[in-house]
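As structure tokens, one chain now follows by itself in the form predicted on its own.
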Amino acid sequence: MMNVTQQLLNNQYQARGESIFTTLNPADQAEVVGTYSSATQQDIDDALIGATAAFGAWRDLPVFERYAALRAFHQAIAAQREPLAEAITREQGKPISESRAEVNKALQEAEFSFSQALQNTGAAPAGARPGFRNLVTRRPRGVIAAITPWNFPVLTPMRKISPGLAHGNTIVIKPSEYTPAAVHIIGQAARDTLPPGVIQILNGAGDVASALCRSSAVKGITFTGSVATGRRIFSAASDTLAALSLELGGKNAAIIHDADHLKDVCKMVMGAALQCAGQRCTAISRIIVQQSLYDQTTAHLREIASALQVGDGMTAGTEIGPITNAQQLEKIQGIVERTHRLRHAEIICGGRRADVPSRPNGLFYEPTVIRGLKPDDEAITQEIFGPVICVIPYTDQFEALQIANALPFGLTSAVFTNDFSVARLFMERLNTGMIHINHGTAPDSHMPFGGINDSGVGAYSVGDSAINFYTTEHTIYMPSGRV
């Protein structure tokens, strides 16, 4: 018999549709990893009456019996930590060592969201008029919907999940329904640690998420995923008014300026670009380099790429894992083709889906490096989300300024020069939400992570930041004696 994972509602699995879907294994499509029932919209109703219905109790519980049940979930989610790996390679495809060292950052960040939590969140500013002080509060914002991507099953999950709990708010996710499973697994410590209704678990696709961001009971909408899905989510908010925190697409780009050793810079910036296969929003996939060093540094690009072993996610030694569905992998393809018929581009290395015999039915995907594209070409201008790479030369620092911002997008960056005062102008003037300097793109546990322009909008997460969305401000004026 099938083993159906169903909607976990009030901390009991629960389902009313008759409406199935599977997820398949990348590095394999003949093989079916998970069954899910998708959501109805009595199931939605019923997760959002559950959210408010426990928001009351997890609201007004002392900060501290808080974070002590937060510190029981936490552990019981270390605790996963394998079987979450498992699930991430699984679903997604990427190496298991990525998906461990993704659990373990998730695991990181939630740490600190907790203990954000318990600082001081308000301030006591001096009164303007005599006899009366002055208080500015916080509340949490109530239930938080929390539409979560494919690429990352368990970090940006938690990423969401434990700042909001931690301040106070409910959450209702969505998962991926390419990528369920580590958001089960989740939910199964939830079970285990926090009172009903603090966490519920949705699942399907787009039409669950679009009417979970339609309902008024819904007060946050936290998403990450494509631009145009962000656009949707924000016209679907327009008719309650719901804050929102949504990262969104990048096209981000390294500079490399000058390197004293420059294979060395070209391995980091290779890292950064094609982790996950590429398929993550602070992937790398502009490479703008001086043009002294232009030749120097494709020839070292395509030498690390064509040496990076190409295989499923769970075996010994792979380097890059599969492209995560079938309708991502006709994406990249049809880009890198296209870009193939243009007289002046030249794919230095990969450009077509990579032979791995041993996984005959896998969606494995080359590592590719382009030179010799315009400004306007497709591959310079969309987000690919595969592992695809363009490098683009300069003649000074400024023409490398304004490659880097001409896009629309403004996620992150990053600059490699041992002149400060490059290093300088380009931390000033890069159009980005994070600037690296001399390292790849991978952010730290406790900074704010979020972009600008068409990368970002609202808060940032993770950071100081994330309180500005996760709850509410409140001034109040009071006599400083009896009233």
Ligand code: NAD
Given for the second form:
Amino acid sequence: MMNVTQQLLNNQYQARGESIFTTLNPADQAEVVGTYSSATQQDIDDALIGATAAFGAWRDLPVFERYAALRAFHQAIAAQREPLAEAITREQGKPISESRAEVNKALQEAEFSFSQALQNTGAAPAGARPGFRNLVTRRPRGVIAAITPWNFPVLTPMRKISPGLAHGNTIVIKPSEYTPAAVHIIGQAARDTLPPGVIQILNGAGDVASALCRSSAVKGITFTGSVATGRRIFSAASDTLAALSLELGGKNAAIIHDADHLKDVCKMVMGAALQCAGQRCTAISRIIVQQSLYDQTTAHLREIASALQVGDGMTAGTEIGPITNAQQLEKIQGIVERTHRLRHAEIICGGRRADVPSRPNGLFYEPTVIRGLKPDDEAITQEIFGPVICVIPYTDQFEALQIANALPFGLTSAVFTNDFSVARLFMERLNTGMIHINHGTAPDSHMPFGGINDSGVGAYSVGDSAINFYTTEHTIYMPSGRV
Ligand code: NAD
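What about the form predicted in complex with the ligand, after the form predicted on its own?
All chains and molecules follow, beginning with the one already shown.
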């Protein structure tokens, strides 16, 4: 009998959905991994009613009690490390070692966010009027809608659930229709440790997310995904004026200015480019390199890319897993094929589907390095979201800066140099939310995470910034005497 995962509403699975969808293993499209019922409008309404009802008690829970519940939730998730890692690899595709690292990072970020439950302290500035004491306080915002993509099935949902709950909100989450399994394992942990209604899980695609975002019961929308979907959510929120935190795409650059050990730098850059088969918003996809190092760099990149083991993420030794879905693979193939037809472009390695004999139905793509491109070529301007890297030469640091800042994205970047003044220039002038000097683009678990321009709107997640989205601020003027 088919085992259908329903919506998790008020800690119960509801069997109402009529429309069924399945998830497929990207390493073997013949294998169905999960079967889910898509949320109906009634499910969405029930999720919001339940989350609204649960909000008051969760908000009013004394902070140490809320913190204790969140610690228990954390432990329940930690006890499911391996099932979570397997759920990631089986639906998303990344090597199991990367999935384990993703779960560990999500737990570390959660630990930081949960500790903030104890620190929502506010301020008490002196009043301007005689005898007055002023206060600045914060309150939880209310019901938060969380919409997440398919590339980090544990980390991204937890990045929203953890600060959301820590600051006293309730959450209605709609995970990606390609990778919902992990969120349901997190839902089980919530069922065992948190009051009903604090986390509600809805299954489905963009139509479910869109209906959720349009409800006036939603006080804040936290979204991670593509720029195009982010724009749709932005316009939907104009009706309800819900607060927004949008984390969107990137076209991230690594600038190699000089290096004592160029091959080691290239390895570091390729790590940041090809983890998760390049399907990371923070993946490096443009390598901007000083002209004198251009040939040497492309030679190193070709050598590193060609040696990587492409295969099923569950197979030991796999370094590059499959592309998560057929639509994404088609997008990558389309851009690379059109680039191949340009006379000036030079594909120095990869450029086609990878053949993995043991997995003939897998969505594999070869790590690909392209050079010789012009600034307006789509491989340079579009987010490809796959294992494809473009190498671009420059003559001086000001030209490098102009190339790096030429696109509307502004998520993250990396600069490699031993010259302090060059590092300072990039630190001050790169138009990205995050800047890494002399290492790849992996962020810390307690640092603000986000982008500027087309890469993000609203408060950054993680770190101290999250409080600005997950709470509202109140200023109070309080005289000492009687009226
Ligand atoms: P997507 O925008 O297609 O989908 C993301 C989520 O939005 C899914 O849950 C989807 O069901 C939902 N959705 C689709 N249409 C919607 C609508 N009209 N209204 C509301 N929700 C809707 O993105 P994806 O393909 O799942 O993920 C890849 C993209 O995500 C890339 O562009 C990547 O850069 C971006 N991303 C950004 C970050 C970041 O932190 N900046 C992190 C990961 C991924």
